[in-house]
Each structure stands twice: as structure tokens, then as C-alpha cells.
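Starting off, we have a lone chain in the form predicted on its own, written out as C-alpha cells.
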Amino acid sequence: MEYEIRSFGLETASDEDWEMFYEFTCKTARELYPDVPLEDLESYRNDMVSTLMFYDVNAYIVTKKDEPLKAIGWLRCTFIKEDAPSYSGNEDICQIHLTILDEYRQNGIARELLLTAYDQALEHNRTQFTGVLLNEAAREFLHQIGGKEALSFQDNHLNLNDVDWGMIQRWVNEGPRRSPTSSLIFYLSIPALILEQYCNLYTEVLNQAPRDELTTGDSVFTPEKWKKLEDQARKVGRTWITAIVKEQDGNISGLTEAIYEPSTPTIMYQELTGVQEKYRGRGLGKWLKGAMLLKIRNEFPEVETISTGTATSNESMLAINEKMGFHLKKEVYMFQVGLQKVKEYLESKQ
């Protein structure tokens, strides 16, 4: 089979190429999650392009020579920019996303795309590849090149029809009883007066999540970065809800957030939930997650499912999720492999 690998500029690709790539993405996504709705092309394209705020991205698309309008493979190499808040500690990493349609594997495409990624990583002075393994074929290929699964995390789903709403209400009622001087507040945009404090707490609790064997630097959020992310959310019509618990002295002790995508109205995404260490043991996590769940039920009647991702080793958060009724949808892995091992693999195949 003859195929062609060509560059795919996120900002310069034609509408025709984006439609081809979107069709490819939908096909691969449905293989993994056949019953999960997908966002529309416009939202997907805007989100992909928005990564360029903080990352340099080199992407490539694979087509058959006799079917130039059908994508059969994809490679994206992502490099954090030097002026991005999270650059320190992540400057040696090239994130890669390499996918090939099942029926076109075993044709040498993965090896050639890996060589392309290797050359890009060298050009950007990177020493490590990281990424997400989405299927068993990717895991097998990773083992061939000497890589390892460094972090396991669970994609858990909650059907709102299965929720014990009485229990959730008890969690919400218990919150102010155990913390009578604290208040729970919702926001659609973080106010400027608390934005710096909020970003500091967000950075703190996010980086306390388990990384297991994944050796990456911290993810850092600043007010400037946060406003850019909020602007992007507004651009695509996304509703980004945040709840915080505020202490009597003005400190923010905990937070949770959920995202509603208008192009996928039946599913909502529960993102980060975290409580500052010195305030733990008061049920703040349950209060926050319970209050958010009630808000979703009351204000987003089309939503049927909540999706959330949690590290498999994060036992405390998984325990709360299990009590809420979340069930395992799919376990996925983040991988890591050094460029030296990739070089050895590529040389062995020459």
C-alpha cells in the first residue's frame, strides 16, 4: 500500500483538510467510546488551534495515495513554549499523539511517524516522549520501542438516573454544619479580586494529584493564563462552572469545576476537585461535588451523564466518586519513553 505523510498546519490547513481530519477523529473516537457524543467540527477545530497559545505544535496527516481525501493516520508533536507558565520542568518533553486506523496498521506507518516525531524532538532539544495510550495496539507498540505505562487513570461515568439524590443532599447539608463560618460560592468567571489566589490554589491542588512514575514538571496557572482559557471557552460557547469554599478569613479552601459543551448537551465534564491540605477532614470535597451535581441537575436538564478522569492511585477521590455512583468507563495510560530508546528501536529497524 502506498501512502503519503504531509504536514497539517492547525492554523493554515484548508477547510477540506479539517473536514477530513475530523472524520478520522470521529472514527477513532467511536472505536473507543461508541456511545459518547462528540463535539462538532467548529468547536473541535477552535480547541485544537487554541493550544497554540501555550504550545508549538507540528502535526502530520497520513493518506493513501489513491485516496487523498481519506485520512488513515495522524501524528501531533507538542512542545511547550518558553514563555508558558508551565515551561520549567517540562522543557525536555515532547508530547506525541500517534494514531492509525486499525485496518491500516502493520504497514510501517507507525514506524515512519515515530521517526518524524523523533526528528522533531531532536530539533526542539527534547529528551522524552509522553502521551496517552488509547488502545491495546498502542501499548504493544510502546513496549516494542522500550517505553512504559507511567500513569494509569480512569475515565469514570455517572448516569444521573442512578444517583442517590438523598445522599447528595445530605452531603450538601452537612457541609455548612461542619464548617459554619465557610461559604460555598458559584462562578461562571473567576472574579479579578480573587483570581490570583484562585490560580495559586488551583496550581497547588492540581499538582498534588498522583503522577506515579510519570516524571513531568508541574502545571502552573497564572491569572493571565486563566483569562486566556476563559476567553477560549466563551469563544466556543462553553459554560465553565466553578464552585469554591471560602473561609471566614477570605482564604479559598477548596474548589471544583464542571464544563458544559453546547455541541454535546447530554454529557457534562467534571474537572478538577481539590481541597487545600490544612482544610481537609471536614467533608469539603463532598460538599463541593454534591453542590455541583445538584446545580447540574437543576440547570442543565438535558445532561444525562457526568464524565470525570481520576488517577487510579488516587484512592480518596475514587472513593467519593464510587459513593456518588460513578462507574469505570475506560482505563487509559500515560506513557513515557526516552529518545535514546526510540533511537535504538529505529536503528534496529533499518
Ligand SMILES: CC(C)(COP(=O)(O)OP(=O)(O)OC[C@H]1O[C@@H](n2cnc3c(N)ncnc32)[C@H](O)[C@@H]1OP(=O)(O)O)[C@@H](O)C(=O)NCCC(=O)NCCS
Given for the second form:
Amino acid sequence: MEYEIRSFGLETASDEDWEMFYEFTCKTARELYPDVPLEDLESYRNDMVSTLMFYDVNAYIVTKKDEPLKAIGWLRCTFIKEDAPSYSGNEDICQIHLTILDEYRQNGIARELLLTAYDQALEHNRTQFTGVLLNEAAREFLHQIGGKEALSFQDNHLNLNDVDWGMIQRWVNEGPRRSPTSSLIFYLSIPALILEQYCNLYTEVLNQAPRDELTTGDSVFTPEKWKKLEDQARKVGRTWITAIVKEQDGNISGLTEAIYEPSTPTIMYQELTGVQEKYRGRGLGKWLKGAMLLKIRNEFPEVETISTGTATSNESMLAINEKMGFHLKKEVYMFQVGLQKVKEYLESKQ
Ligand SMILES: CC(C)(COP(=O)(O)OP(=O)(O)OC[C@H]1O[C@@H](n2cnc3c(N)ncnc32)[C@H](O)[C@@H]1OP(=O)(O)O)[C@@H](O)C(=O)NCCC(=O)NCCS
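Please supply the corresponding structure for the form predicted together with the named molecule (the preceding block corresponds to the form predicted on its own).
Below: every chain and molecule of the assembly, starting with the one above.
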């Protein structure tokens, strides 16, 4: 089979190319999650282009020579920009997304794309590849290269019909009973007055979540970055709800956030939950997540499912999620492999 690999500029690709790529994404996503709705092309494109705020991206699309409008493979190499807040500690990393449509696997296309990624990584002075392994074939490929699954991650789902609402209400009642001087506040945008403090807590708790053997650096959030992310959310019509717990002295002790995408109205995404270390173990995590769940039920009646991602080793977060009724949807792995190993693998195949 003859195929062609060509560059896909996120900002310069034609509408036709984006439609082709989106169709490819839908097919590969359905292979993984047959029953999970996908955001529409416009939001998907907009979000992908917005990564250019903080990353340099080189993407490639693979088409069949005799069917130039059908994408059969995709590679995206992502490099954090030097002026991005999370640059330090991540400057060695080239993140890759490499997918081949199932009926075109075992044709050496992934190997050729890996060579492209290798060249790109060398050009950007990177020494490590990271990415997400989405299926067994990808795992097998990684093992052949000599890489490892560095972080196991659970994608967990909660069906709102399965929730014990009495228990959730008890969590929400117990929160202020156990911490009478604390208050829980919801925001659709983080107020400028607390933004710096919020970003500091967000950065702190996010980086306390386990990364297991992944040797990537911290993800850092600054007020400037936060405003850009909120602007992007507004642009695509995304509702980004945050709840914080505020202490009497003004300190923010905990946070949780959830995201509603208008193009996927039946699913909501529960994002980060974090409680500052000295306030843990007094029910703030349960108060925050319980209050968010009640808000979702009351304000987004179309939502049927909540989706959340948690490291398999994150016992405290999983304990809360299990009590809420979350169940395992899929276990995925983040991989890490050094460029040297990739070089040896590619040379052995020549
Ligand atoms: C996860 C986290 C938010 C929990 O906050 P918290 O305020 O301590 O949680 P709570 O006090 O409400 O505890 C909730 C339940 O978790 C359980 N739990 C807490 N720590 C636990 C641990 N180390 N192992 C197992 N279960 C644990 C408790 O059993 C508790 O239930 P119980 O009160 O009915 O016994 C907090 O540990 C944290 O901020 N971690 C770092 C950030 C993070 O990893 N976030 C998740 C990223 S996806």
C-alpha cells in the first residue's frame, strides 16, 4: 500500500484537511470509547490550535496515495515553549501522539512516523518522549522500543442514576459542621483579587498528585496563563465551574473544578480536586466534590455521566471517587522512553 506523510500546520491546514482529520479522530476515539460523546469539530480545532499558546507543535497526517482525502495516520510532536510557565523541568520532553487507523496497522507506518518524531525531537534538543498508550498494540510497540509504562491512569465514570444522593447531602452538611469557620464558594471565573493565591494552590496540589515513574517536571499555573485558559474556554462556549473552600483568615484551603462542553451536553468532566496538606482529613475533599455534584445535578439536567481521570496510585482521591460511585471506564498508561532507546530501535530496523 502506498501512502503519503505530510505536514499538518495547526494554523495553516485547510478546512478540508481539518474535516479529514476530525473524521479520523472520531474513528480512533470510537475504537477506545464507543459510547462517549465527542466535542464538535469547531471546538476540537479551536482547542488544538490554542495549545500553541504554550507549546510548539509539529503535526503530520498520513493519507493513502489513491485516497488523498482519507486520513489513516497521525503524528503530533509537542514541545513546551521556553517562555511557558511549566518550561523548567519539562524542557527535555517531546510529547507524542501517534495513531494509525486499525485496518492500516502492521504496515510500518508507525515506525516511519517514529523516525519523523525522532528527527523533530533531536532538532528541538529533547532527550525523552512521553505520551499516552491507548491500546494493547501501542503497548506492544512501546515494549519493542524498550520504553516503559511510567504512570497508570484510570478514566473513571459516574452514572448520575447510581449516586446515593442522601450520602452526598450528608458530605455537604458535614463539611461546614467539621470546619465551622470555613465557607464554600462557587465561581465561573476566578476573581482577580484571589487569582494569584488560587494559582499557587492549584500548582501546589496538582503537582502533589502522583506521577509514579514519570520524570516530567511540574505543571505551573500563573495568573497570566489562567486568564488565557479562561479566555479560551469562553471562546468555545465552555462552562468552567470552580468551587473553593475559604478559611476565616482568607486562605484558600481547597478547590475542585468541573467542565461542561456545550457540544457534549450529557457528559461533564470533573477536573482537579485538591486540598492544602494541613487541611486534609477533615472532609473538605468530600464537601467540595459533593457540593459540585449537587450543583451539576441542579444546573445541568441533561448531564448523565461525570468523567474524571486519576492516577491508579492516588489512594485518597480514588477513595472519595469510589464512595461517590465512580467505576473504572478504562485504564490507560502514560509512557516515557529515552531518545537513545528509540535511536537503537530505529537502527535495528534498518
Ligand atoms: C485527594 C484529596 C483532595 C483529599 O482531600 P481531603 O480533604 O483530605 O479528603 P477528605 O478529608 O474529604 O477525605 C475523603 C476520604 O478519603 C479517604 N482518604 C483520605 N486519605 C486517604 C488515603 N491516604 N488513603 C486512603 N483513603 C484516604 C478517607 O477515608 C476519607 O473518607 P472518610 O472521611 O469517609 O474516611 C487530597 O489528598 C489532595 O489534595 N491530594 C493531592 C491532589 C490530588 O492528588 N488530587 C487529585 C488529582 S486527580
